[in-house]
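Okay, so here's just one chain, in structure tokens, the form predicted alone.
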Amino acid sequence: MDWLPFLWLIFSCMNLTLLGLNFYEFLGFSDLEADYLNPYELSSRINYVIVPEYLLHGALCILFLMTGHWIMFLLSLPTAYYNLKQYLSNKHLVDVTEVFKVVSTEKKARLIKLGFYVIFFGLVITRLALSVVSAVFADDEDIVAWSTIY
């Protein structure tokens, strides 16, 4: 049995979180603009999952990385370095006197880390299917040759 389409499912499920609490840290800016939310329950929930995505998407990048997937690593590495280089300035917390300042340029770099997540799921689900089909057909060697070319 391969372990490649196995690989790739744990990918997707990794980039799926990743999406979906980057959906919800931009939900949440949302929801301050439009006066849904008062800062301090923005910043506490914002604060709970912001170094946990963090850490999701190092994790992501180093098992792209150790399983050989180089593109797929180069292609992850901006937004691992945006996201280390936010941590390492400290300005990766929401603070709660300053949020009104920075509402708008955080939803922009979350609308923009929304896009890329969407279109690396996009290419996450391709590999997925492309070695699932190379697993099925692993007699044909047209199939197993196309499937590798990405």
The other form holds:
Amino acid sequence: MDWLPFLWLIFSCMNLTLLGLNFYEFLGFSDLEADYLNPYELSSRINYVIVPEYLLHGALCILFLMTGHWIMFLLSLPTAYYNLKQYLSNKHLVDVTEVFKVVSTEKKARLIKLGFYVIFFGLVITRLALSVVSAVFADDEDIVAWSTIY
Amino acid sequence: MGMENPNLPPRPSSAASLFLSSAPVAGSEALVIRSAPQAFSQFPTPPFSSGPVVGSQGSAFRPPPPGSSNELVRPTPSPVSSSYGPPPTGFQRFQNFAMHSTGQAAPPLPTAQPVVPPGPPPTGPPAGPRTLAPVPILSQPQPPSIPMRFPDSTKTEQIHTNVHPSQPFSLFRPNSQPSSTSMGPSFATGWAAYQPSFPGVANGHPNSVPQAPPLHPPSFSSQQGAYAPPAPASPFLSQQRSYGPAPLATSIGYPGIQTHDHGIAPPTGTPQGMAEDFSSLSLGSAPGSFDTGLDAEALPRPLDGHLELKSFAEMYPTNCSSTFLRLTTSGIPNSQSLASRWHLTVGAIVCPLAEAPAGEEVPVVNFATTGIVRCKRCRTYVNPYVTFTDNGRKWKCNMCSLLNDVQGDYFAHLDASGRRVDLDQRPELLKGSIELIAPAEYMVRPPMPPLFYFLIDVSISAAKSGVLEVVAQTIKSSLDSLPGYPRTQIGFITYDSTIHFYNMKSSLMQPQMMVISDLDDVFVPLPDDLLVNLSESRNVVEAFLDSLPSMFQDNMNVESAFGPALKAAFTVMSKVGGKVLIFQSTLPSLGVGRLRLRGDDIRVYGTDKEHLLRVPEDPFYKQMAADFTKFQIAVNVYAFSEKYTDIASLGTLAKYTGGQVYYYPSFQSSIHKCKLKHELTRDLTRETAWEAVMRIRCSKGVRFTSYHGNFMLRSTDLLALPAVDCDKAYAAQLSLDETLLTTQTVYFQVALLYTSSSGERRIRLHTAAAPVVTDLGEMYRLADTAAIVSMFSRLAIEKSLSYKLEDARNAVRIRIVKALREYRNLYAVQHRLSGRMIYPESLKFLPLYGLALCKSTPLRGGYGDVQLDECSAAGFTMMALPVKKLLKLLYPNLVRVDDLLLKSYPQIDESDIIKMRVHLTVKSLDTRGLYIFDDGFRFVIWLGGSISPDIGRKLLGEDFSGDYSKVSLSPRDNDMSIKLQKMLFKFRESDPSYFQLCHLVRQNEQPREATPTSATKCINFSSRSDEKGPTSLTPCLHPLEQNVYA
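Please give the other form, namely the form predicted in complex with its partner chain, since only the form predicted alone has been shown so far.
The next block holds the full complex; its first chain is the one shown before.
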């Protein structure tokens, strides 16, 4: 039984979650700017999800590494580094008192991350499709050869 | 004599010869001392014969011990003192200056070898060379120092200290100027006395005048004159006027030399209009010279009281007073490109509850039946700038131009000119500042009662220092005047390693104390009765306050469970809101929010980690502050410790709750009692606005983007202020939304919605209009230095929380430099003013205030200069200071009072005192004088080294000659002491927000270590570095000058 499609399914699920979390955070900041949300609520909401998000990304990273997907691992590394840096310098949590000073930069950061995850998601889905295809047509030499090249 | 020993440390006599031979000023002084009639005929000779006379002064020429140059600056006690006073006083001081500058530059510069004039000065007397010889050596170190003017036109001969053979005289220019400023009026008079003696000079060379500006001292006094000109002369004209005498050297002796580096002066016939645009300051240094070229003394100084923008107020008479709202420039740029060329930030300083100027009380309006009239779209309140149309049925919003319907109740017909017929009865349409009574829609809950909650640290240090006693007494005496009787509520918590609650139920005779020792999970022992109505429980409260000091006087507990106590207070208060007053005497050491000693690692200073010392260490404090604000609780922190208390963390509580930090380093009951008492009383009794929010609206196209001060933002433009009072100001920066503004006027409306102590919901409105300008020059003309400085101080302090102090200071400098350079680009080229720093009249004090800001407590130096706690405390204070108080703090008043004490003035008025202010330079200090230095937070009483013993004895009693750090200025039973006390009282009365403690400083005497360290520091600071002598000024402005040129 080929386990690759399942692996890629897990990857894509994780990726989708990350995408969702980031979008949620981005939405929070937008709402704050538009005054639909007060800073207290925003900080409690975002601070609640931020560490799980970082952990999830870290897990994804490590999973890539463990399963030998070097390229994907390297691609996910910059974001992991960014997360780690934020975490270590204690900037990952939203500071409720100064949130309005950072709201635009935070939004920008979330937007970039969103873009990153979207692209990443595209890659993961492609690989998922390919792995499914290769699993189904395992006996078809050509496709297998093609997918390994990729 | 000087000739014979050129290389020895100058002796008095040689110095004397220097003066006499080199500087007309000195010469004339000598003449004054001796016989005046000889003055001109024998001019060259007196130097050698008059040594002893000026000798003692000359002693100042001795090479100063390194690092003590400031000492030198102070005139030393001198037998010549008799020469002071009469008109020539100015010259006397001038001479002092010369000495000072000479002394400053200790290492003789090899390049400064005496330059023998290329030839005998054309008009010079034969004595010229002879007198010259000693001079260069003496003055070498700082070539510029010697003012060169001879009263007689035949003696135009100069001393050549210049490095630059080709321009022997260029150096004099810049330096001679400083001296004149310091003397100010006295010099001017002295000079005036002289003028008749060389009539030809002044008039003879009108064209060369501009070239020589720096050459002669009077230019300063006259420059000053230009700011408050006796005649309506423009700065330029007056400068020219003042240069009158100066051309001597240039025109007669060495014409053309000055122009070389100085640039070409504007044509004499400068158009009036342009002359009004700016003033200028000679910054030109001679090429190759070591002098920065800046004459410190030429800087205009704000002696004439506060900076006000009169013209602007006249333009829009219905604007609110500038005490409430000040714009950094009243000309709003019409495009983003224009705004980007304006480096001084566009913004406003708002002090919504400032004490209204006398006679302009804010009227209260009650729209009882109509409801508050506001624009439907932008929610702007009706104000004097709205226009009524359609025969009074519609009104057009001035912010968003929406046509609103006028409600039936508010309707009034328009008269022929389009005015409402009932205009006179509508203060909201007449006045820029009004207060509306808000109806129920503006309440989220019933108006809260004023609530005071006291959180008192009772650990050993509090008991020992006497804090408890003073606090208890003060609170007790303020009980009657607490705002909001009879609704006022009050409560107490004390804490050391445990937390003590007090049940103050009105039915009790004595308060019940409940001790909670579980700090991890603080629970409140009683559901209510910890917070009681003052009028009901008055007896219990008084009983508690009476017993508080004695209860803990033997407390040996050193711990302080501050965090848990804070949480407990929060739990008790969160239903109501109000104000917490924290009296903290030690570093919080137990439970959540415990802090550790920081800042004792000197290596951190100056590194990228430095700023971490100025931000709260534990996120607990920020979180607590946010929670407090959410529940409408303001926090005022009173800190008393002599050791590190981490004000940076504690102050955060005040910062985000609209509170205030009071810091009494090393509190000692005997010294600080009055101060604490006054400030606590004021804190408790001043009119306070509770559970307030503030929003500043402005016209379409512009937007407030950032806010600075002590508050918390609840949404992008809504400031949450649990408590506001007249001592709090907020700054906001403006930016343009659109690339081009099409409107002619931009309107601002500050709206503060609050609950008054009496339980009324009110809206305080301040409306102002400002013109939109298309021209950068106009922006400069309408600039408001005071607001700019206030804005800069907030920006810099905020910057110091995330960067090094150095960076914060640089940011201020860079902004000023950029602004001046931009201004220069605007005008200098077309008027060929190279070599001079030009600045608009409106910004004439900006460089000075910028410099003062960089030297202010929160931004100054590093580890050695200011203790971390002081730095943080001052930072929190300055973030909230209203404009005028900030200006006073940055550029304090210095008043000489010994004359006043000796003479019998019946009454001393505030205005007289303002007039008596002198420059904050070391040169203003006379050894025989008694000065009061007042920055709004403390007095420093400076006694000259040779002050008359009589004054000293009368004021200080027999301790006069003792150690000043131990002497207090207690009232004594003699007229002089009484008069001084009266004077101090007057000063304090004029600025009641803080109590100014007196610090005594005697010239040349370092305050001893015995005094509390911080007090020592402040005295040091005041007596030495703060008096901005050229020493300190020059290096600071040096980069400024270089960059403006670049």
